[in-house]
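A lone chain, given as structure tokens: the form predicted on its own.
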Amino acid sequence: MTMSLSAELWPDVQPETARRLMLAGVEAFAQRGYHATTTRDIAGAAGMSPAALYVHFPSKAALLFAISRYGHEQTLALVENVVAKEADPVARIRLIVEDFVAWHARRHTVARVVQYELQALPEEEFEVVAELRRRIERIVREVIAAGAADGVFTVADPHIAARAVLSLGVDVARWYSERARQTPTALGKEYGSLVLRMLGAPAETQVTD
């Protein structure tokens, strides 16, 4: 990733130096892991002095929290947008999976930090992010439950099914890279079809555009 991506990743974060530090933090955490990364590593990658980081973030943990919170807010918005524009459970779950998977592929470096460094957050900050995760899971669970009630999904436990669906998308961040055979959009569509089969949707409902 380059610094030019910072405005695209976090358009509402100001000033630009804060975005640069977030991007440098993502790259450092992804390469070294949170605990092995120092504030000097982050500041150096951003082209700043270590003291400059504390102007925008009081600690390394605060920087990780900002990265993780924004990532979860963005994925929650993706899910909420689908629910707002689609009423049919089959269309909803397909589009949720397509968008969720595409985001984790397109932003795979950010997503790895967002999804796999959660345990490094202090308890209070962890709870903020955990609530965002619960909101995402609740929406997906309700969509699956609605489909099961309509007879278009065959699942014994919508709670477990929702976790399985989201886990498929999250795991994309672990293995996806620019060398992958499929684009993020194409991968999202394939996962959307896969999830419909996994949920037992009738074959005629699994056709995608």
Given for the second form:
Protein chains: 2
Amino acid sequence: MTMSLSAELWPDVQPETARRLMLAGVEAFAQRGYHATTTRDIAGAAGMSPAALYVHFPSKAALLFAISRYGHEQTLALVENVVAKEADPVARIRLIVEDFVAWHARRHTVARVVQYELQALPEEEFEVVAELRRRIERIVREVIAAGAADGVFTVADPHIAARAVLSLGVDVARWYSERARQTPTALGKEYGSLVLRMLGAPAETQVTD
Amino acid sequence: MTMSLSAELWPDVQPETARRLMLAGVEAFAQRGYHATTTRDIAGAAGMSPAALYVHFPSKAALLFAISRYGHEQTLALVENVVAKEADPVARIRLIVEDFVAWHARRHTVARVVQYELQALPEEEFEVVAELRRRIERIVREVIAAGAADGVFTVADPHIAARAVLSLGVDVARWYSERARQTPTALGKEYGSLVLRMLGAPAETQVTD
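Output the structure of the form predicted together with another copy of the chain; the preceding block shows the form predicted on its own.
Now the complete complex, all chains and molecules, led by this one.
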């Protein structure tokens, strides 16, 4: 169970022991916060000794950085994939929101750590993650600005609009749980429609499937 | 400075010592998280002994509860005030969003503790806060549903729409800082317009002065 979940979350991380430690880290950080968690807690939850943890992650900060970096790389990849396969700003924004929202709902525990423990990262690692965040925000802002230039979006300030679009997705990680009324995919679709309206897309472009 | 800030944040809390402890608690919880903070840390930051803290708050959980409850009561009061003074659903939503967003921007450190440390509350205290949250969400949902019934809003699901509206406001606490491009008031106005569009309000009702 835990093994397949960690492989699903971090397919690129090897070996499985490292993934298992990342999963134990996510669970501990999400529950008690980064500062209240020790490497001993995490190693114990993964059924290992602290020494075995240090083989894979030299410090608690390195483990947080791995969780944070992979999470940001995954969401950046979602956004870049949409831009690669769609040219139209309306389609791009709809799919970006659908995928970004669904990711934050489906991976809400990981996403909470990714989004809310940033300030615990050491300065150099923080800068790596901050650059990934800037890239995500820049792409969304550019798609909105392109749509505004084409006359399909009406926005006073693409900067604020991009922030609001991403904000809606990020906050899903805070409130979403398995008890939510909607599946991650259905929620993504609903938010995609809300966002297109927010950006002033013409009504006829807002119809989904 | 600290004294006047704490009086501004919690005008109803007496004596000033209790407010000073709440402010030290907010700062410590926001920085390191609830679980990594001790009552000794908080008392020290407020220039008091742990024994002096216990005069006002019997436990760390009681201090978190005070911060959380006042924060929720303040945001509920904002929402209730708007509903008391405006009857029109469009005006109600615009003002609710303006005030709710501005509060989360202006009080972003308090708001982070209020919004992100809920799960640290003991069960009984959590239930008190959860009921305040349900009241806020219910009012917003009812205003949206009333607007939809009047034909001024077009929403597929008032439940999802209310969640999205509040989500935009809550997430401001995560990213807002004094370095933000907009004042809390200006951000609130911008978000008020975005939300009215999101709810499908007719263009002519969306104009702000």
